[in-house]
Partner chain sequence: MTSELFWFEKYRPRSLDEVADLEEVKARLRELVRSGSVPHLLFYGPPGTGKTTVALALARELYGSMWRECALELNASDERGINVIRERVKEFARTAPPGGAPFKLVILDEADNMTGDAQQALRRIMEMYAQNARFVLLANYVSRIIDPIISRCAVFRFSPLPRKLMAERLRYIAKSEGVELKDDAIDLIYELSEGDMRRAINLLQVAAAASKIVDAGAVASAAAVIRPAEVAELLNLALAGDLIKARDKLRELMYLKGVAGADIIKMLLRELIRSQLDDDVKAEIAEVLADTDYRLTQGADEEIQMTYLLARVGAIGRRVRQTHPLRKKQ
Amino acid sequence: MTLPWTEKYRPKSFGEVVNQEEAKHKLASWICGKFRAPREFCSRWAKLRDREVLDAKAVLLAGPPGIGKTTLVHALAREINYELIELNASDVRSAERLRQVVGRGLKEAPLFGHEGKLVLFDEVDGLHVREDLGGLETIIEIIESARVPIVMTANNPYDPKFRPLRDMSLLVSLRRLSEDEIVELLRRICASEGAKCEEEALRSIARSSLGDLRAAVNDLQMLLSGRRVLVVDDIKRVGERNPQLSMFEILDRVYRARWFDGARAVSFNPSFDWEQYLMWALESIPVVYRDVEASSEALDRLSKADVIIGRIKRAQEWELLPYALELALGGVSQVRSKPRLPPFIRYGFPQRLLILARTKEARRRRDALVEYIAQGVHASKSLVKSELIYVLSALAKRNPQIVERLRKALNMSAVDLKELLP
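Go ahead and give me the chain we just looked at alone, the form predicted together with its partner chain.
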């Protein structure tokens, strides 16, 4: 039996986990600041001394599926030589069970040769508030009283029910991998498998993986099973299986539907995720319709769908959702001045997510500057962002001292600061 490539190429050490440097530093700093860990590991990875890091009772690792949250914890345990006690939210139900399993695991001494124990609550967002009676409370209790490191993973840490967990934990976010990063990793796997893979084919797999490395590696293995060459035409085979690729199909069906009902019917598909769809539709409307009149009509419908969704979210009136979907599907599909569509449409990944991921650091710096100014002059942040920052940048151009003083106050490099002043 062949090993799944997701296992075969899973990073074994902390250093092998790529493209997650920020998360690695944060996680290591927390471990080294609070627990026993090998010196050379700490001197290499633990650089942060913030209160935020050292005060946290546990770590909440957050990020979309398939980017290596669990892998990172495994690698950490191996690196610091701890025994890993792993609990998957989906296999431990109810508070009682949880307490039993962890309680027992923690009472016994660590396995021979281990320095200590590390508890991993995997996928805490799988906990169902009603079904897993008290599960969340029990985790909180365990964290409160534990003397061993506890790490949790979650896809969406901002779920309101996690509020108490979030407050007591250090939130470590793993970033969604970029298309280029995934292509690079796939290329390495191809090389090590001795396969010839077309660049465009790898790119296509990466694109449809939406940053989920595990999905991309699975797809690659499936496509390469029994063959040594991969070309872009092979990718179509994944279409039936891969839910991400079906987003392309969904869009294609919507735009090409000849009747309102045909477009609307897409929402009955089990893989239809309306929140995802809205983002992809927003991205694709100007590209597909090109004509500004048709785009404007389609966007009007999408905008009205969003207004309904706003109302749903505020008032929890979920019975309105069908109206929003009809507007977003049939309404986007059936516009009066609809142009002829080309035989093949390339649907792009919603750029917003990529932009937000790419600019995270720059935005953090911007927020620091805005906050600093807003506090100093009794103004709102929105006034600073839309007005005062332009005044400041005009003043700074005439007076280099301003940059220097701000730089010192905010502890930023001059280059970073100048980038913030338009």
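Predicted, not measured: the structure shown is a model, and the values here were computed from it. Positions refer to the first chain, counted from 1. Between two forms, the rigid core is defined as the largest C-alpha subset superposing within 1.5 Å. What changes on going to the form predicted alone:
Once the rigid core is used as the reference frame, the Cα position of T70 differs between the two forms by less than 2 Å. A displacement of 2 angstroms or greater separates the C-alpha positions of D252 between the two forms, with the rigid core held in common. Shown in the overlay between the two forms, fitted on the rigid core, is a CA shift at V151 smaller than 2 Å.
Write the structure block of the form predicted alone for the protein whose form predicted together with its partner chain appears above.
The text that comes after this line covers the one chain and nothing more.
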């Protein structure tokens, strides 16, 4: 079986990781400031003595896919001779499984002469709080009690559900590689494989990867499969990669699109979520379009898209969705008297999502109360929410025993229960 080139040419040391100097200095400074590491390594890479670095209980490496987050941790473990315990949060999700794997690993002594252990939680943003019961809380517990370095990686660390992790961790952001940097690395791989690759062909691969080095290397291996020469026409025949985009990048592409079709094309991206986009666009339009007329026109088109989507959901006429997306994307982008946009726009998380994140536990407990009452009286949840819970609230104010019975059944405190009753 052919070894993937992403593994074959993976950097083996800190120095081989390309153009992530700031991230390397912060990660090394944290390791050397809190744990045992070779003196030569620390003298070369540990340049920071900030309290932010030294007080952090863990490290959260952040950045888009394919820029070297996991590679950097592997290189660090090899550099300081630590045994790496690696878990992918997308695979090992439950609290029980996390404790089983990590707990056993931390209790056992390092193998094969390693100086210590390093735990890597890869892709922690693959955890879903609702489905993966206790997974996030267990990671926090492990960090609080562990005496070994713990590093996590995430594509999007600013999701509200990860706030507890961010608060206790040193956030280290990795940057996308430039087109020239990717081309240089692809050129080295071609030379090592004995392949002749046109410069423009390599640039086309690098350009379509949008800074994702792993994607670029995978594309190069695929295109060179069974051949030793690569020209730009080979790439044109295959077609360029459709990259994964974050919501920040999707918004930026929409607002900066010069033509209607350019904004509409964002909907073809595999990572595009139109429901999320509508929430983000609603709050970002006034930030991007400072001009009142431009902002009003964009919001009007977004509202018309929302009206169409409302009809789609009611009548299940999903064939109308492309028309709604044209209004929400191209209509929002191509407004009259569109102002000149600054080079950098700070897009914030929608307040609706932040409020939902903050009130999630209260809503979960309220739902548990409604479900318990609905089962007890053999009524629907909607009836309990709209009518019965108000009757129960009035009765509870007159008879404290009702609150006590509900408290025991739901395992809640009386104070919390009274807060849930309207």
